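Okay, so here's just one chain, in structure tokens, the form predicted on its own.
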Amino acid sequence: MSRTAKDFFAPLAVGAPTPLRDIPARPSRAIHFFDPGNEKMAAKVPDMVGSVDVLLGNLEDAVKAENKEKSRQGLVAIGKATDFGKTQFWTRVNSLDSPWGLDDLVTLVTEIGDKLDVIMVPKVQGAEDIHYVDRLLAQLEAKAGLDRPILVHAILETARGVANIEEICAASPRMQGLSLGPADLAADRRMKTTRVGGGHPGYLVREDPTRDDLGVPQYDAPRTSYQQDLWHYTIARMVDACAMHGIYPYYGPFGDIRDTVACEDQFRNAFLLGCVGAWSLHPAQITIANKVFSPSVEDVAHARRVIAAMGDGTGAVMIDGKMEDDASVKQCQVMVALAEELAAIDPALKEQYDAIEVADV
């Protein structure tokens, strides 16, 4: 028997913190992954605080089985020793069907639950996975005496997860967002690509053949082709599901670290579709994500100008030969709100946005 709507926001364990009714819109342009069991990588964490929106201690696939315990304890040590300030502290635990997933949750919540903002759960198949984590976290939060709930982020890595995307988003008030996991999802779908994110030169459309003077198609003549985005459908579906439930969508990893141009293109596609951030596997990708997922000065100036010209938001005006109406104002308000959120944590961006001339508006 399902719970009533009134029970949905009640704690799932005696003494657990009250669930949130709204997920805060905290800037998270780059979710930077690090292995807490790698001493060299872990030593860099304190210096990265403030330069990236989210630092995520990864315990899952990139960590070898023999290093799982070491990485978990390394993350506990980092959590206890580090003041993260405005930078969010996340973790990706091992999958729920692994030998390590339960120990990850029990250890991290009881040891450093007061520091953790979000727990990323991989390979989520349906609402039942979120329900399990939800109840367990409530019990552990009560045991640890936490005064705020830890949020949950699900990775879409299976066809079943994508098929159940709406019920996953709606499964718990803890749901913070979703990330696209392109590599595992490609394997589960039997897609014929071995790339981790990004496009593929074989996924394309080609222009029609030209015709000679008699109207005969010239099939052997050169024809322009255009590479398409393998992930457009999934990202768009993820964005819709997240928007419907008031949570946040993210692009996942882009595996070719050296191809910064294609990485920026893929991140921008996700940004334009509605994603709020992407994963970073290398410091170079932090720079790309911070650039792409921040509205440009030109976009902010235009958005402010439209809002000012529209007054109470009714009717329509002409700006630079283009019609702007109430729908335009709503779009512009999204852009301005994001700029204000980012300016609150990024001094360089605040300086740029503050320098927009009144004449520009």
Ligand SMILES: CCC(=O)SCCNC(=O)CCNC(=O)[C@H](O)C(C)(C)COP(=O)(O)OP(=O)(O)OC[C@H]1O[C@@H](n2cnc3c(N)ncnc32)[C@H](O)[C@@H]1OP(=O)(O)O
The other form holds:
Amino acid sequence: MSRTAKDFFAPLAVGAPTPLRDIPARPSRAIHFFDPGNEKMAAKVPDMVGSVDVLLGNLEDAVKAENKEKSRQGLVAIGKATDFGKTQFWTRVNSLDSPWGLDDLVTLVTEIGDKLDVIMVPKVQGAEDIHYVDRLLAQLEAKAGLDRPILVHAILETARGVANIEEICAASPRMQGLSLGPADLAADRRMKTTRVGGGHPGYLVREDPTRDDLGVPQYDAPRTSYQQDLWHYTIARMVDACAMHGIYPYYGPFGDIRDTVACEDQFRNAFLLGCVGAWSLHPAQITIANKVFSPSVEDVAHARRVIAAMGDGTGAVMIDGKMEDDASVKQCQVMVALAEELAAIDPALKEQYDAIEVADV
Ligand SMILES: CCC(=O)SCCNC(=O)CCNC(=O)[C@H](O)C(C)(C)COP(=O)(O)OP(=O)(O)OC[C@H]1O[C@@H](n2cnc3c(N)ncnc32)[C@H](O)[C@@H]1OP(=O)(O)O
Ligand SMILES: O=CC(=O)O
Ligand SMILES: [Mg+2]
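Go ahead and give the structure of the form predicted in complex with the ligand, now that the form predicted on its own is out.
Starting with the chain above, the whole complex follows.
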């Protein structure tokens, strides 16, 4: 039987910090991946602090097997040497079925646990994986004398993980969020795409054929087709599961680094559906994520106007010919709350939001 309501928030080791009741809504528009064992990338990290919401030292896929220990030690060195300020410091450890996952957790929590905000766990299959990490982290936190719990983020990248999504989100008070892992997920599901995230020209719907005067379909006449989003179903499931459990959903990697336009589209689809951020694999993608996952000035102006017009938030009003009521004011509150969280860490955004004229409101 899983833990009862009474003991769900009790520490899992004597001396471990008390689990959080609520996961803080910290800005995390871009989770920027770097390989701490790659000297060029690692050298850029200090200058990126402050310009990206999350810096993530990646130890898993994209790090060669022969470099796993070098990357782990590189991450320890970066963690010790860097003052991260308002930028969050995350890591992605190797998977629990790999020969490196255990050493990653033991070394990182013991050496730089006081700096780490979130540990991303790849290839999570079910609640049992989170339970394993949860207990181990509690033991390590107690040993290291940490005074705040490290949070856990699961990558959804196996069919079993998707099927078990609700139990994964509910498995521990440490659960901070979920990311879509479209590359591993595509492989595990045997999807027939070799792309890392994004759309596919073959996944489309086509408009009906026109008909001639006798009503005969003209199959050979040109017809418009519309490319569909391969990831819509999974992202929508993630958004519901995360919202239900008070944690945060993220789009994952977009592998075509030079296609900044399609990357922006994929990120925006995720933003509109409810995701709070996406991964950045290259510095160019940070700019895209920061733009897309920040509400536009127009949306914030409109939301503030609706909130002001709605007074105590009940009833119905007409604004610019559209009905607004108790439900739409809640949508506007979501927009304004996010704008306020982002303005608190992003002076340029704050300036834009502050410049919204009272007349606009
Ligand atoms: C698919 C499933 C997944 O698991 S996705 C997550 C795992 N993959 C990753 O973490 C990949 C991270 N990114 C990378 O390895 C590189 O960005 C890749 C994609 C290989 C491209 O590198 P490269 O060919 O050097 O790009 P570039 O010449 O445009 O680089 C310009 C300068 O920027 C640097 N750079 C590159 N990527 C990063 C990064 N993620 N963080 C920090 N710095 C980065 C490059 O080293 C290069 O530096 P310099 O100007 O030569 O000094
Ligand atoms: O880890 C990410 C993925 O897409 O796989
Ligand atoms: Mg993966």
